[in-house]
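One chain comes next, on its own, written as structure tokens: the form predicted alone.
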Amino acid sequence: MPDSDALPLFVACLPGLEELVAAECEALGAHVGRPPRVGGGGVACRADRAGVVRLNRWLGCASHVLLRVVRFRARHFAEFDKRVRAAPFAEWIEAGACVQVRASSARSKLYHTGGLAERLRNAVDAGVPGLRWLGPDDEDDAAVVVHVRVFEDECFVSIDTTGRPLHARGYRLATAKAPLREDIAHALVLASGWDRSSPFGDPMCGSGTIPIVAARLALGLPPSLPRRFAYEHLVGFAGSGEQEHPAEGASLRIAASDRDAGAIAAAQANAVRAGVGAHIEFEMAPLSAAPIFRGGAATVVSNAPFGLRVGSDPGRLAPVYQTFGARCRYLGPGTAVALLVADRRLGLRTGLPLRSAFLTNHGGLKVRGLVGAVDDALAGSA
């Protein structure tokens, strides 16, 4: 990619998922200049226009792809107004686009975010003709959102090329109790090391997010259903992407089960909407009799009950984790495990050699992705 074609980007994600997002960006052809700072909420990288389209369509652990337009220092609003009006918005935003502005500020004299947003809107409106403006609470999947973030008088102006967040995949209309965000599910599947062809299962599948993510990965499908993106209203991005070619997946075995009949019904409906209903075997079953535990070595990935999120006493959840660990051990050597937990001590009750793959936020809680494998010493042990 010639330097002249490389655009400065910031790929936003949940804090804690930066390393997984960086690996995804590199696999999709973006250049990540230095290791991401864990907890920074994103990854700085560079890509051409086709790369921006590719990132939006194929990233699974990220939420937005931001194009960095301009960066400058300003200590008062007159200086901010002058500098932001010089930004080349017409080089990026098409005339007549649907646009919103958002502003944030920390540790700066420019602390009034309403004043920042008003001046940013005036600058964009003066630079690009015929814009359709949305209010701060209005929604449009493909709206172009122009951000200004001020930190210690340093102003960063970016354009969101994504629109609706990438973790909103478009297929999960039915939910069970405490649904898992799709980007966290994607991160957990990637962290498990699954080869996308060997047996895979989730014995506590809820609304089916984890097995659906796994099936779309194995079939070579984009994380989201077909949708609109904000880049469609940016200059030079139309028609920049390539078409996907789904794999056959004839030998794919993904087992999903839950003890709750309503959860299974929701998961099946979501899988059909996601186009993978024929590739996932759903069954209502308790954890101890989950179908993934009836065969040999497999990859077992699950979002364990958190207690606080599902209304149960965390102290009463230990048997769930003990059963999960025992059933995984009986699958034998070569079994890989990934488990999302809110309490690491409960994860240890599995008796499995689990290590932390990531720590992030979900539903107001800190959650940790634990990963590990069953070896010869553990196989079959009680």
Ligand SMILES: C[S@@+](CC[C@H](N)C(=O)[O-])C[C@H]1O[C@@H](n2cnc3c(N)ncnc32)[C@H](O)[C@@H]1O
The other form holds:
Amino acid sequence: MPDSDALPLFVACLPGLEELVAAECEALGAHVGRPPRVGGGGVACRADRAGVVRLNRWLGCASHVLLRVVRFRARHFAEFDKRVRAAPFAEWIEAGACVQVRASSARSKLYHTGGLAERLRNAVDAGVPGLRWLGPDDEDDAAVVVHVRVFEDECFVSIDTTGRPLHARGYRLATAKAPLREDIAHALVLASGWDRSSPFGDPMCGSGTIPIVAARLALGLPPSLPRRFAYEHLVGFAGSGEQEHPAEGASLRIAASDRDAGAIAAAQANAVRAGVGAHIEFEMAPLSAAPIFRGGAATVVSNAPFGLRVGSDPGRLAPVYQTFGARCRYLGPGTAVALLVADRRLGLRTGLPLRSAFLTNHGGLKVRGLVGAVDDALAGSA
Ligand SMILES: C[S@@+](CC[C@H](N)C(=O)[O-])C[C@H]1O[C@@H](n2cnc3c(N)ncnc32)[C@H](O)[C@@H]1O
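Moving on from the form predicted alone, kindly provide the form predicted together with this ligand as a structure.
Next comes the full complex, this chain leading.
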């Protein structure tokens, strides 16, 4: 059995979210080196089995937790075959598990991913008895996916401990226009620096992704609804589950609004499914009259229309960003802002002193999380 105190992991995420993921891993007790080894869409760290379970259950900005099984150089299939057949799959994968293989390759002699996947599958099959094989397009939350990634002739073989990606959280069944991926929403909420108890709002909430993420964070609930994970079919993970102890959240004030009635209906239904319906006040309202702007200082986190995704002309969107900025300034000092934009120039139209917290990719579009605060000089200015 491998050393269970120091499992080598690669926590995969959208490129650009690595620093936030590294901070989350550290807060969840994983050993992240100094400086953290981040980049290429993930964070290298170490944790024991209970730590792997904790990461899977509580990470909000990541997509998968991969267990690194073996790493070697290979320039020919014969070499690859020999090394991959020596990998200790039976130490990790339970007999009879439901399994899939995936292969990717870049800048390497071994570029034929079909050939890599076939050899990997044969090696796993030879090492672990009674496996049930899924096709490349079959879906199963708890299937064990064995990956090989070849980069510049270096082969990394890993086992996914997650299964269904962590950003698919199980409650957003209703969507409005241009729904935001939950991991990016989570990143935006964390980057805003919200203290999880003071007033919080999203005045362009669409299907409610941001307020729902915020409410679950404030209530101490894991990001996803209860689900199955691939680690349930890995050796030594039986009984590693943990109990949830949701906080009270009685004084929580989260305001979510949108001018679109269909969006509000979708957001409400999603919030109920997410178990936070009672903690979010939904209202159909234009930005200029959004409920979050009726109180005092607050944290305002939003994803205004990008223009590109909803097919509008970015120039026509400037008034939306100007109104957003003016309303935030009106809330006064102590107001924190996080805004996701695809065009930085539109972010500038808010007139707020925003800086870039992260740059990532959303459905093929580069998007930036801008954060900042309203200071005394700006407060109330038009
Ligand atoms: C990019 S979508 C938000 C997506 C949302 N974060 C989600 O995950 O579903 C932008 C939203 O802004 C809303 N919106 C655009 N202009 C608005 C305005 N002037 N007042 C209020 N809502 C507005 C749209 O109805 C749309 O739902």
